[in-house]
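What follows is a single chain, given as structure tokens, in the form predicted alone.
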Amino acid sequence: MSKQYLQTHTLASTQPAADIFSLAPTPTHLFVGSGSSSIKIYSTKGQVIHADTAADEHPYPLAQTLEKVHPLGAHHVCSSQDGKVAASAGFGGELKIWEISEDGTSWSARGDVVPQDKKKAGESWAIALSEDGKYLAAATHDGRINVYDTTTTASAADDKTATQRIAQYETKGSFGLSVDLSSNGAMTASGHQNGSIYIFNNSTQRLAHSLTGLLKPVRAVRFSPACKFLAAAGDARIIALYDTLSGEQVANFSGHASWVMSLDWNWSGEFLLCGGYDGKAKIWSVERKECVATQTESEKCLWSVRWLPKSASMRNETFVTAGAGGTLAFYREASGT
């Protein structure tokens, strides 16, 4: 059984147009990291199906712009599942932590993550936050995975105090292209330039599994909501699904004609969203192990695809895509599919 998703809105996020490299949704906002020096934050609270007013015609208004926080642009942004903390990594090596105000309307800087050796270049590529935003995992240029305590970040006025690193996972030295933290806090996963995939046990701080199956760069790794599976994808043009307990590969999803750049699970873990270098977004049914929807509105690379968190007011699931050209495209599930 196939599903149908309708493109409801498009937004030109960056002026002049720059690639959007990363998206990070919260229950109320959407962080957008791009080649621009500023991070844009959109409101996602106006989830309407039929526009009855002028305001309803723009359900994702720009809520805030964090001006000139990454001089060379931001290649990754991420957010905590509780929606209270976000992080951004810039091409200049800076790694910043953001927190939402008590009234939930605006974001401000908590501080910068300062590596213990004070060298920023190459220390932070892919990033991921824990469910409560207390811990941040960052993959490095030489394959290490650093896990930091975000409550110990340095203020802008004091960038000499190193952020507390609570763990460092060593791999075989290949560039860390992707990283994720499981929602239960038990595991860290990383994907690398040489095709390696690792799962680490956060309690013992030891390697739990070295996973096989992808021999080319792994550009995305993502734990399922229940932490039962890890999805991984990249230049091999397939999505590999692993059992996190046994480390066994349990499924392969093939169908992309080019590199898979981004992955995201829906809230229930039933569906897996992926975005490709060829501009196609696909949705896979995990149970049926088949593609149930393909969006082909764009021929430009999709650097990032994300489901928007499902709320009580949202009747249909919604996802957003972004990439080359600097445009955000929002899709919602058609009623009855």
Given for the second form:
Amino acid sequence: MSKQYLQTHTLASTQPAADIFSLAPTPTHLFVGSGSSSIKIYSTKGQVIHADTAADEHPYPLAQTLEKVHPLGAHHVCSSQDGKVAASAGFGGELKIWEISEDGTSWSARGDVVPQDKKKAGESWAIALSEDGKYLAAATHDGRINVYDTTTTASAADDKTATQRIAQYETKGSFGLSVDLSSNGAMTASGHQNGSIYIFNNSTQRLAHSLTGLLKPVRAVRFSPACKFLAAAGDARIIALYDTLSGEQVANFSGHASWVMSLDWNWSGEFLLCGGYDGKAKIWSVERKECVATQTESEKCLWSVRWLPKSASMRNETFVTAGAGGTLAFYREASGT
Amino acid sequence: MVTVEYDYKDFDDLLAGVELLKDSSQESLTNAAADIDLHDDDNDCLMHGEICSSTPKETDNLLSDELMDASPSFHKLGLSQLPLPDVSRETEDERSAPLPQAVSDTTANASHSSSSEPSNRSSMSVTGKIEAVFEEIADALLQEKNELTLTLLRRTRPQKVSAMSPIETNKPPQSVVSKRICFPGKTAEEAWRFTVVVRILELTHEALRNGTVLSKRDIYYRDPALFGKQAHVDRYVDDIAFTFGVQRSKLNVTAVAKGLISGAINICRRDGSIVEASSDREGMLVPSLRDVLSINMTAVRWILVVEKEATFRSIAASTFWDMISAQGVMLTAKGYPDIASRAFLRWLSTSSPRNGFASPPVYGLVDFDPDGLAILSIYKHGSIRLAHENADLCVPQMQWLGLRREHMMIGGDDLHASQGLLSLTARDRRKAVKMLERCATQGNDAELQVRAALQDMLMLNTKAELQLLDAVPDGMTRLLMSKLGIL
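Pass me the form predicted in complex with the partner chain as well; I've looked at the form predicted alone already.
Every chain and every other molecule in the complex is listed next, the one we just looked at coming first.
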């Protein structure tokens, strides 16, 4: 049995040749980090299936633009699961924390993450926020993972106070391509250029597992919603599933024709969404270990794919893909209404 | 003694009727010779060395009298046979003495040749400028000043050239540092620097007078003990050219060409010979433009510029090249391009009477890495270091053929192809970020593509080398055919 997904909306890029590198959905908004210097925030609240008004036909209006916050472009954006905190990382090495306003409509800067000793900290690349947004994990160019307390960020430009670092995990020195924090806060996972994957225990602050199986760069690691599994994928073109307690590989899904750039679990943990370098997005059923749907918007590389968080108004699951070419494509599961 | 050969050479320029490149140093030399013609007594002076040295004019009076007896070699004209070997063996202090001697010869001659318009001369020809510098030094010695001074303009890297692309060739670099070098100066190093500059000035002046061309290596090997490293020569030659506000070629200093070309062009040289660039499969060296009269490009429909020599050779050796070589030209500068190759490429691609008014499209094939894009940028817009020379060297219409992001997957799972894919090193990443800083956020498509490519490289943390195409059967062929539009 395969699932059907329909493309519901596309938002084409207004600027030419600005790739979208990263997506971070919250219950109310969608953060879009791209090659342009501004971060766009779209509203994902008002979703109706049948349009009653003209406004409803465009359920993803641009809510806010964080102008020129990353002059060289932003390569990673992430959000906390509770939807209150977001973070963005730019090509120039800057890390910024954002928080939502009291009424939940607009975002403002909380501050920059400034490490105490830049040399010791390393240059940040991939980032991930904890469930409540209190902790930010950042993987560096030389394979370290720093975990910062986001409440201690430097708020003003001249604020010299360093952001407090809760933990630093050192690995063998290979470029840290991806990082994730489990939703229960217990574990941190990282994927590296040399194919290594690590799981760290946050309470003991030690390495829990060193996972094998993928020999090529690991571009995405994600914990399942219940934190039982870790999915990892990359240039090896297979998605590997590991049990987080034992560290054993329990499954792998092959079928992608090109490098896997991004992956995401749906809210129930039943389906995995993966985006590839060839522009194809695939949805895998974890239980049946097979691909149940493939969507292609274009041949351009998909840098980031994400499920939109399930909300009461949303009857069918929706996901969004984005990549080279700068187009956001929204898909919704087709089902009998 | 009188050097009769010297005189004939001078008149050769007058009489030869060779077509001169506009603004060439030969032109200025010829003008200088023409001036000599106008003054009969000056002519006599040149013929008889003794007379010249014994009838000094204007400011050189006392100096030449004083120094005349100091060295037996004083009577020789021109700098070429001057006490060069002696100089290198002497100490630094003594070094300064013979040079002004020689200077007084040339300044004497110069003043003869340009007695009618002294100030205008020096503002127009490089020879005159050098001689003006020497005159100043001679003056200082004459007046028994404590220090001799030179002022050199040093090119500095513009600080943050953000949002500025292409490199604006008409504006001067953002900061020009003017350095005064004194002799003997405060340190031994300063004295050494003074000597180096004066030496280079002397050697280039000689080259200009004799109409010969020096390479930077030649200059270095004239006096390795003084210069120390080739890099010093390189730097000071460029600084001197920049101070005078001219291109390095006007100093009659060229770098030895390292570029290779192959394809459907015929080069007509000054000596009358015609060379076919297709004759040698290995490619021929890019000729010095001074030797070239014109290039026949009637068969050329495109120009392909390749970053690496290895790629150049593998294309030239392929059967595919046999099919297409009659329609185009391939050029490589073996990495970062030198001035000779850039000048040649500009000649080929810019419509002018000397290339049959041809302006074929130019395609660049470089690695997908920050260095590849930097090389492309230098061909297109010029280099930052030599920004003052860029106007005549850049080829802004060059198109980026590859490698591009979509070519990364060409190899699939092939082991050999995957060897063409490497991780970015820390240096690569730093370079990519620096280049991103200099990239414009607005601009035409081509510039935005370069910016996007740099971001892609950083995201993928992977670079692709041209060898990748060789590993895939027909990989290179397909890529070239897609753009070169043949067959």
